[in-house]
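In structure tokens, the next block holds one chain alone, the form predicted alone.
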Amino acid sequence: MIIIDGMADRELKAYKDKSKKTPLEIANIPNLDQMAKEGLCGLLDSLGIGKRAGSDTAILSILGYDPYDVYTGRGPLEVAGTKIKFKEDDICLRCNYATVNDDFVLLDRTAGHISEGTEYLEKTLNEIDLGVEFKLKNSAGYRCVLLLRDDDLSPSVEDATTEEGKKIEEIKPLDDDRGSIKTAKVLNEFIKKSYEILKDHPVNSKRKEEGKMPANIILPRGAGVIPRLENFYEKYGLRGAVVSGIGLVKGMGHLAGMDIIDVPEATGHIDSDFMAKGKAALDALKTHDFVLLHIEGTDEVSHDKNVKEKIMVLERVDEMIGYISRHVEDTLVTILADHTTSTDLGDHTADPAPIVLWNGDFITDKVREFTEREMYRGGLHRIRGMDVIPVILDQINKSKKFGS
């Protein structure tokens, strides 16, 4: 299964002379187009028609874990993906290294997509005195996680804003519970102290000299406690592996008992080595029944509203897809986007996303291109995230019959 995060898009309002097309319709993606011609295609509504999904809830659903039952926030999934030792009651948050000005107005939610020097920032941040036990750990690029451990803490708190141009306001509790109030206070103290300790840090002084955005604040969000996921092997009888460059997907795999294949070159942005991921996935197929290969770069550039880079990433991913298609035998390949990310809006939408099953035992349909528009002609029609694994299991003859 290859999840190309945020690959799907809406018609672009204006892009040179090719408006009214999506990035998939503009990009040169011959390998994906060939798979669409030879495969069984359709559209995916991860949470159901008209429901806007985050990557976390979408991928949980695609893997067959009902997010309405198991989801406790994105933070715990990110924490699980960084190999921090956690306890059941720990409060877990995802965080960004970001850039603010002296008035605490957010200038860049990714600190210029920082990728170097963050190990020194992490070390300094863990020296902060918060009055509670905590651990901050880097994940990938500008991403990091925060774990809080103390009596009377609660995940019922607001997120810090990540909307550029807005002032960073204090995080508020979502209820009057003593634990929520305490957690909000701790987080606000951490944000304030992160700015104080990072604004003149040598790493940031160097970044400013080089004309780069300084990583001068930490913005936590997605608070929750660690969820319990049924073991993937026990659930489906498949030994699973995950190849991903981001903590979120690694965390899901870890909590589901899947093996995590680390690919150091994969940073989750446009500089990610997609071919290294593809080769790692092929290697994992030698010892696993199911491999989830996750590509983050398409979503990152969509949130940055960068159409040119989204097209470039799609074309580079297509090269990797072609390599995989030439090196698999007797293997069902499922390619999908977990959700649509509008490059015009810089955010997820509820529009359905493409899905194709290739190299399986099915009647092909009339789809001839791997685009959002063409997928409306697909034989799969529109399915939900929770339908994906059952369709796969049926194709590999591992589905269970209901009735006699």
Given for the second form:
2 protein chains.
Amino acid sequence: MIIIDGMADRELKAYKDKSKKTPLEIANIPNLDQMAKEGLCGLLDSLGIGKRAGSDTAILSILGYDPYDVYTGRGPLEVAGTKIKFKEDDICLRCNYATVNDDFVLLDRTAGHISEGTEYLEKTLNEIDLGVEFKLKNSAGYRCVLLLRDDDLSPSVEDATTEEGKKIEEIKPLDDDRGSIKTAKVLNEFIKKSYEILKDHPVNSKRKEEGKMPANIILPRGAGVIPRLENFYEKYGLRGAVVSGIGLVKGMGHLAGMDIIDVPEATGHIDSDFMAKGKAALDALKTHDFVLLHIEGTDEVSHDKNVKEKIMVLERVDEMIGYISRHVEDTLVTILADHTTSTDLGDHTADPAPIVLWNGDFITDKVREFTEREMYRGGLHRIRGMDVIPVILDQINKSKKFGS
Amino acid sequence: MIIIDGMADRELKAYKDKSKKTPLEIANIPNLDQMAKEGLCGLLDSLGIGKRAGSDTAILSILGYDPYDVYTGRGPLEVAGTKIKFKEDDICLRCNYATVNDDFVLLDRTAGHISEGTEYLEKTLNEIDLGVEFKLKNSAGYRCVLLLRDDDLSPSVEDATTEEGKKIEEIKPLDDDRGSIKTAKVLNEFIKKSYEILKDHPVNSKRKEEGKMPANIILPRGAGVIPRLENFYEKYGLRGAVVSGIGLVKGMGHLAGMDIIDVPEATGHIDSDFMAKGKAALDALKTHDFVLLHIEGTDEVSHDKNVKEKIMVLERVDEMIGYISRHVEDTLVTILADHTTSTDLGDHTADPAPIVLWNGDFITDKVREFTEREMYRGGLHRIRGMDVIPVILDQINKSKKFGS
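Since the one above is the form predicted alone, can you give the form predicted in complex with a further copy of the same chain too?
Up next: the whole complex, starting with the chain shown before.
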């Protein structure tokens, strides 16, 4: 299963009055097109029609875990994706290394997509005196996680904003609970102290000299406790592995008891070595029944509203997928986007996303290209996230019969 | 949102062996065709596949109120659509002014689509001595409502028949409850007394002289208590308005806290001034985020099994919709039928009905005409009533994200 995060899009404004095209329609993606042509295609509404999904809730549903039952926030999934040790009641948050000015106005939610030196920042941040036990750990790129441990904490707190141009306001508790109030207070102190300790940090002095955005603040969000996911193998009888550059997807895989394949070249951004990931996924197939290969770069550049890079990433992903298609034999390949991310809006939308099954035992349809528009006439029609694994299990003749 | 009630149809028997056409396929509707061509099309099953819906349950679901949770009968919605004052426990019914012969056989369920003089009939009817507090109030055309108020009444009673050619039988209670027995008795007395007091009423003498059907009986049905609907603005953040000629739709809007725009030219029948309604809807858009424009005439003529008039009404509606399409700018227009009404059968069927989104941010499909058949290949595929508002909210970028 290859999830190309936020790959789907709307008709781009720049092309709106002329050719009305989406990035998938513009990009040169011969391998994806060929697989759509040979495959069984359709539209995917991860959470259901008209429901706007995050990557976390979308991918949970695609793996068959109903997010309306199991989702406790993104923080815990990100925490589970690091090698940090967590306990059941820990408050888990995901954080951004980000850039603010002296007035705490957010300039860059990714600190210029920082990719070096964060190990030193992590060390410094863990020296903060916060009054409660905590641990900050880097995930990938500008992402890190924060874990708070104390008797009376609660995850019912707001997120720090990640909207560029906005001032970083104090995080408020979401209810009157003593634990929520205390947690908000602790987080606000952590944000403030992160700025104090990072603003003149040598890593940032160097970044500024190089004309890069300094990583001078930590913005925590998605607070929650660790969710319980049924073991993937017990659920489906499939030994599963995950290849991903981001903690979120590794975390889900880890919580579901899947093996996490670390690929050093996977960055969770467009500088990621997709081919290395593709090869790692092919390798993992030798020892696993199910491999989830997740590509994050497509979503990142869509959030950045960068059409040009989205097209470029799609073309690079297509090369990797071509390589996979030439190197699998008896493997059903499912390619899908977890959700649509509009590059014009810089955010997810609820538009249905493409899904293609390839190299399987299905009846092919008339779809000729891997685009949102062509998927309208796919033989799968319009399915939900929770439908995906059942369809796959049936294709590989592993689905259970109800009745006789 | 333009709801064209019962617009969808089946292949007409008269065309069955030749061209196999539906009224939408016969009618000359260039504006609807153009919008289908430019829009995102699909099929709508208001209550779900194979579920035959009333207009009340269908439109509730289209507005996002699950009728399986909130529906208490049509009567209360019609009552809410008049300016009558109601209390929580009142038994609400909708009624027809109708025509029976001396043997109580129903000749015309609409009293010849009576449109004049009902204010005098209403006054007379309210003078009936019934033993319980009641109020009869005219709605539009042949429609009126009846409200019963007493300590021990119940809505569990049968409807009076509105099937022409049938004898008006006594309404029976639906259970052994003392309140149901009493309510049935009160209603039967009301029906009987309505005939006695109306049969020689001057308004009817005049109608008979003019060769028109007399409105000589009141037929109550759809008993229920007022349902609670979540406020539309609180639910969606949209200031809503309703333009409709019939009490049912006004009632839903009123209960949902939407503004009711009264258009004197709107009759709820085919003599309605659609263009006046269209202009009122355009006006309402200046002060509201969401305007529901409801056209009843299409359903009326379908129940009357009048193919010729259905085609004529569709063509008149099309002109109005063309006017709207030329006068909106940044407004997403959704056009749909709440359900199919077969003109051959004279009743609703569960066949899915057309839905088109136009002037939005979607990826267009290959539909070329506004017909039931063309909608089969629409990009929306097949959605439910409860999906409509979520899809609209996402199109206008107002949907909430679940997850991140």
